[in-house]
Each structure stands twice: as C-alpha cells, then as structure tokens.
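This document opens with one chain alone, in structure tokens, the form predicted alone.
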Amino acid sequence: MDLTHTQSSEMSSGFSVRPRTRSRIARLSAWIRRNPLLFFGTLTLVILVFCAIFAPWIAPYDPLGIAPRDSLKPPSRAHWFGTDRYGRDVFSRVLYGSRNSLLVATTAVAISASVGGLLGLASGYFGGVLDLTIGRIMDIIFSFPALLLAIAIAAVLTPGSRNAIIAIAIVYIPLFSRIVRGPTIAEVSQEYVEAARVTGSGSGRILMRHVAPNVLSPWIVQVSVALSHALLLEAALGFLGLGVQPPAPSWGLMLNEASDFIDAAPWLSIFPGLAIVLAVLAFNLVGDGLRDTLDPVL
C-alpha cells in the first residue's frame, strides 16, 4: 500500500515537473521575443565578463611573455590572433586587456553614477542655493568636450589606470546629476513626500527610501549607456599613453602599439578594435533594452 502510494506520488511529481519546466522555457522565450536587444546585449556582456574573469585559465600564453623568434607572425593554429612585435600572443593580450579596459570603465562609471546621483538627489530635493551651486559647477564641467576634458585631467595627473578612472569619473558626474535632478524635482512635489514629512521623516530618509527608488529607472539606463562611452574614453586614453601603462595590456594601448604596423601586421589592430566594438555594442544594446523595458511610455 505504501509502495503503491510512493510510486504514484513519484509519478505525479515527475509529471508535474515537466509542465513547470515547459512553462519556464515558454516564459523565457516570450521574454526574449519581447526584449531581443536586452537579451543579446546581456549575453554578449556575460561572455566578455566571463573571458575577463577567467583570462588566466583561457589564455594559452603569458600576455607579457616575449618570444623574439615569433615576432609579427600572422594568425595561425599556434597563435589564433597572431603575435606582436615582441612575439607576444595577441589573443592572450586581448583577453587580459579586457580585464583592464572593463575594470577602468566600470569603476569610473560606478563612481560617477554614485556621486552624480547623490548630487542630483540633493539638488532636486533641497533646491535653492544648493541647487544653483551644484548646477553651475556641473555646467562648467559640461562645457568641455568629454574627450578633451578626460585627456586634460589625465595629463595633469600621472598616467596610469587609477588616474584614468578619476578622469573618466569626473567627466560623467554632471551627466548623472542632471539625469537624476529632473525626476527628483517631479517626485518631491508628489503627495507621498509631503505625507512622509508630516509623519516626521527626515530628509535623508525621504530621499533614500521614497524618492531614490522612484528615480532609478533613468539612472539605470544611463549607467549602461555611460559604460559604452567610458569604454571608448578608456581606449582613447590608452591609445594616447594616458591610461594603462605598458607592458600591461589594454585594448586602447594595444591599438597604440599596433599603429606602426597597420600595413605589415593588420591583425594587431583588428582584434583589439573588434573587441572594443563588440563591448560598446553590447553596452548600447543593454541600454536600449533597459530603456524599452523600464520606460512606461514605451
């Protein structure tokens, strides 16, 4: 009796798992059809981040290892992306370069998004002199082209990845401040904010618990878009020698090193260039997908 009951329960549970699995697959397929840009962008970013994290295990060669006999060899089975002037494996350097390039870009955007978001919240909530002061400072920074400002800041500081992060972060702080300020002003006029004040909630509590969650959507979308621009800025600084310093690889630095061999060894510039294009495209696809998903109008 017990055995029959156990078998019947296992059969029923087995049959109940299949519809659940099918429903999950159906929901995932429906989500992909509704958000194809977000799906493909996210998938590409996951692959890039995976390669960056596990580069020491994926790379077939030491990215800093010099082999003069293998100098400027074209792509082959031994070296998928060829070798550079010092005989270093380009494929390994592209993998390790993804770690430096993505780390600089993501860290800079994380800093600028945090600082700019807080400034935008404070400016939109308190208004008055604080809003005017923050606004004028942001306008001054905004008046400079992003690339020229980043180059100027990185040039004043000593070249290196840390100072490249600082330069890129300063460039994008005004952008996040403006993105957050407008929605904050709109939310402050809502009745729930006034109700929170009446109940005795302080400004910090109102900002973090009530206002901030309601202005996250444009902030999140801007983060993904800013990541693509920050990656291009990092590549530009690396190309000019103001970012990651040799012999450590980064995509922009690799393009700089390849500039003397455009005709003789085009693979030196093709593969890091394609890596930059792929990463920027992925960030843009994610940004467009998030905008379509989070924007109630769309």
Given for the second form:
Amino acid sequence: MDLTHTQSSEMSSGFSVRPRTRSRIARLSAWIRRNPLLFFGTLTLVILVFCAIFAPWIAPYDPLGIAPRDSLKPPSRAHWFGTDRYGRDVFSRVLYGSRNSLLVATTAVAISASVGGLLGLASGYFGGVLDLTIGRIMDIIFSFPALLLAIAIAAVLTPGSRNAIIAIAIVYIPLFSRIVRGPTIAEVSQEYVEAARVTGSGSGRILMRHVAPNVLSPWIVQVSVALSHALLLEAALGFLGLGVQPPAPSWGLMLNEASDFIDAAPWLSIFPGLAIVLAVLAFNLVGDGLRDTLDPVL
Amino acid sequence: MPRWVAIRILSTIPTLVGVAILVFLLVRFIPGTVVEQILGAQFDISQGQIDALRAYFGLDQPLYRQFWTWASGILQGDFGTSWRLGVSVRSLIWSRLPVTLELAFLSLIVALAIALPAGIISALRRGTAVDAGVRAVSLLGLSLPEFWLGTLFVLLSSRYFGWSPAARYVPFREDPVQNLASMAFPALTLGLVLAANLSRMTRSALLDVMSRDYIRTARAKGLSEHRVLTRHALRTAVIPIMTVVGLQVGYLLGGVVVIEQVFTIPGMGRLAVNAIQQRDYPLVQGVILVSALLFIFVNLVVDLLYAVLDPRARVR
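Next up, the form predicted together with its partner chain. The previous block was the form predicted alone.
Expanding to the full complex; the earlier chain stays at the top.
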C-alpha cells in the first residue's frame, strides 16, 4: 500500500515538473524583486571573482609582456583598454590586477574580521580588566586616520602585498571588535547562556556554540562593508606605491603608473579606476542588501 | 569648568599616551637597523661609524629611555629633526599644516552643502524617485576612490576647459582668489566623496527621528510639517550627524594625503608621502602623530558639543 502510494505521489510530481520549475523561477524573481541590491551586488561579485580566477584563460595577452613598439596605444580591437608605456595590454593587466587587489582586500578583511570578532567576543563575555584593555587598544588604533595608519604600517614594514595586507588588517580590527562586543554583552545576560553554564559548558564552548551564532548578523554586514573599504584602501596604498610592487599589476598600482600620462593616455587611468568602482560598488550593494535583510530595523 | 567637561578631557590622556607609544614603536619595527636604512647598504662603512651614528640618534639606549627622550621632547614641542632635510620636524609641519587644514575645511563645507539638503530631501520624500536617485548617487559616490575622481577632474578640465586645476599652488596670503581657485577641484573631489557618506547618514538619522512618538505628537498638535521638521526633528537629528562628521574628519585627514598627491598641493599629506619614500622616520612620526592628535581633538570637541546639546550624555 505504502509503496504504491509513494509511487503515485512520485508520478504526480513527475507530471507537475513544469509548473514547479516555473514556480521556482517565480520564487527567484520574487526574491530578486525583494532584494535587488543583494542580487545585483552578488551577481557582479560572482562575475568579478570568475574573471579573477580564470584570468589566464580570458586575458588575451601576458600582463607582463613588454612590447615597446605598442607603447601607449589607445583602445582598439587588438587592445580593448589600450596599452601602457611598456606596450603591455591594459585589459589583461586589469584582469590580472583583480587577482591581486581582491586577494589583498579579502585576506586583510578575513584576518581583521576573525581577530576583531574574537577580541569583541572575549571583551563582551569576560568583561573586567580584559574588556578595558582590549577597549583601550582598540581606541588607540581607532584614533588614527585609517589611511594614514595603513600608510605608516605599510611603509615601515617595507612596501609589498603581504605588508599591505597586514596594514589593512590592523586598521580594521577595531571595527569588528566593537561591532561584536555590544551584542555579546546583551547575549551573555540571556538565560540560555546561564543554562549552558549550569549544564557544565566551558567558556569557549558557550562563546563559540551559543553566543557567536547570535551576534553573527552585524558581523556579516560589517564584513561586506569592510571589504569595500579595504579595496579602496588597497587602491590608495597601491596608488602611493606602498602596495603590490611592479611589475605585478594591481588596480591601485596601475593608477599610480598612469599618473604621468593622465592627459596623454587617459585610458590608463580610466579602466583600472572603473574596475575599482565596480568591485567596491558590488561590495557596497551586498552590504546594503544584507543590512536590509538581516537587520530590518535600520 | 563643569565637572563632566574635565572628566571628558582627562579621559583622552590614556589614549594620547597609547597613541604616542604606538607611533614610537612603529618606527622601531623597521626591518634591519635604522642606521643601515639611512646609509644604505651600498656604502662601505666601518662598525665604528655605525656605532657613532647609533649613538648620535640615541639608538644605543634602552627602548624605554629612547621613548622617554622622544616623548618629553614632544611635550616641549620638539618633534626631532628631519634626517633628510636637517630642519626641525615642527617647522616643517607648521609650514604645511595650514594648507592641509584649509583643504580639509573646504572639503567639509562642500560635503555639508551637498549632503545635508540631499539627505533631508531623501528622508522626507522616502520611497519616491528623488529618494532612490539620492541613494543611488550616494552609493556610487561611496564606491569612488577619491584620487581617481581627482584624476578624472584633472583630465576633464584640461581637455575640455583648456585649463589645468593642477596649476601651481598659491598661498592664501599671497593671493586669496588664486589660492581658492587652486583649491576648488581638490576640495570638490574630497567633498563629493565625503558627501556620499554624509547624505546617507543624514537620511537615516532623520528617518529614525521622524518615526519617534514625539514627532507624532507634534503633528497631532497641528504643527505644520515645516515646523515639525525645523523645530523638532532636525534638532535631534543633528546629534548623530555631528558624530558622523567628527568621525569623517579621520577620513578627511587620510584623504588629503592622496588628493594632495594628485593635485600636487604642498600640504602635510605630500610631506608624509615624501618622508615615507625617503625613509625620513622622525618626519613620518611627526606627521602621523600630529594627524592623530588633530583627529582626537576634533572628536573631543564633538563629544563636548554633543553633551552641550544633549544633557543626558553628560552623566558618565
């Protein structure tokens, strides 16, 4: 009996394939209509990451390939974004540059989000001297204009992509620590934390298994906002010659190399800049979309 | 002086000390010895000469002693001497600071002049095409690297208007009109990017206030919408907006560094970049420290103003 029943229901579901697919599309389009920012931001990011990963297959030229005869050629069919002073293809360099720029920004934010998040959790959960100490240190880092602190750190550690990552990561740690600390304090006084403690859970377990998931949403929103800031910061460091070092391409560094040719070869400035704007805009859209979804109060 | 003012001012002291320690330590993280950095590896120098230089810069002293010498100098207004230029760091900063402050101030005015009306209209016309437009433009503005926008300005004006905004910088005292003309594009660039952020904050601050009960009461009393806005809503919304402006001064102090680079303005930002490129560490320390102090000072003022406007903030 049961068997036949299941079969028949499968049969009927087999017949209803068409309407169900349509409803899936309808649901997707309804979701897009409700979260247009999130959708377009994510879509742009997916495309950008795809381009970064598959740059070797997409790029028409070697990003480091010098061709003196093609120096400073304007955009054409052969070179979509033109060529730079060494005759290198700007389109290929923008593609490869996305790898460096995105890598520096995401690694830096990954570090500051996890370090800052953990500091905020510990600060809110344990309170007392630990909270005061962490809070003070965060205040001190926060007292510096972000770009200046990043410049100083990157310069002192000697310019390069690894040190740009360290510099950006340090600058953004206080943001995450602060955004996690507040909600953690609110959560710690909840009954379920008391209950977990009574049943013998250790502090680490309570923090990671019980408190952390409940303070996750502001942290996630902050991650995407910080990514957009970090990309801009990476671009500024690159522009000042303190980020990724030549001849490797990065968007900020390309703008630095373009600054001598603003009038003679504007395409050198325009395309890497557009790439930065597109990527930062995508992260901002995702950030705004996530905020609307996760935190409807604001 | 009221007690809460004194408490607030005193509470910045630990931060100031921390900032000083961080700036001091920053330079001690340089890989290799500082002396090698100055002389460069290509010179063939004896150990005796290295030792002499180390002693000259006080690097043979223990770390805490070095910090003490440095910090007590700063308290007396002595920021040390530039390694490359041989001039006192204080005089270098003094000569560049007004330029940077002027740029930051003008940018802030541009930003406020755009952001406040835009944010208010956006909040009052919530959900309309105007609101959507303001939000879209400000989201785009948030995503623009200021130095790229500056580059575009340089490009456009030299191409289509036949004149260069990157024209030589003229001090205000020599020729105020020329000075303001040379500052126009840099200030516009920074101001536009800053306005993007401020208009969003203004919008959300005002929306937050407009949904409160006392606004409904004011409306129920029969007050005109204009009066509700000017007498009740904006007064409260000013406080969070002011806080954001204070925090954005940090953005401005960083933004001037790259903008001065784009428009070749001889301010503190260019001083910092040159100092970094030439590994002139006392100068780097001085510029970073002064910027941080400025930022702390502005936020202290904002905090005090905050408490003046909202007495609840005085009780700590």
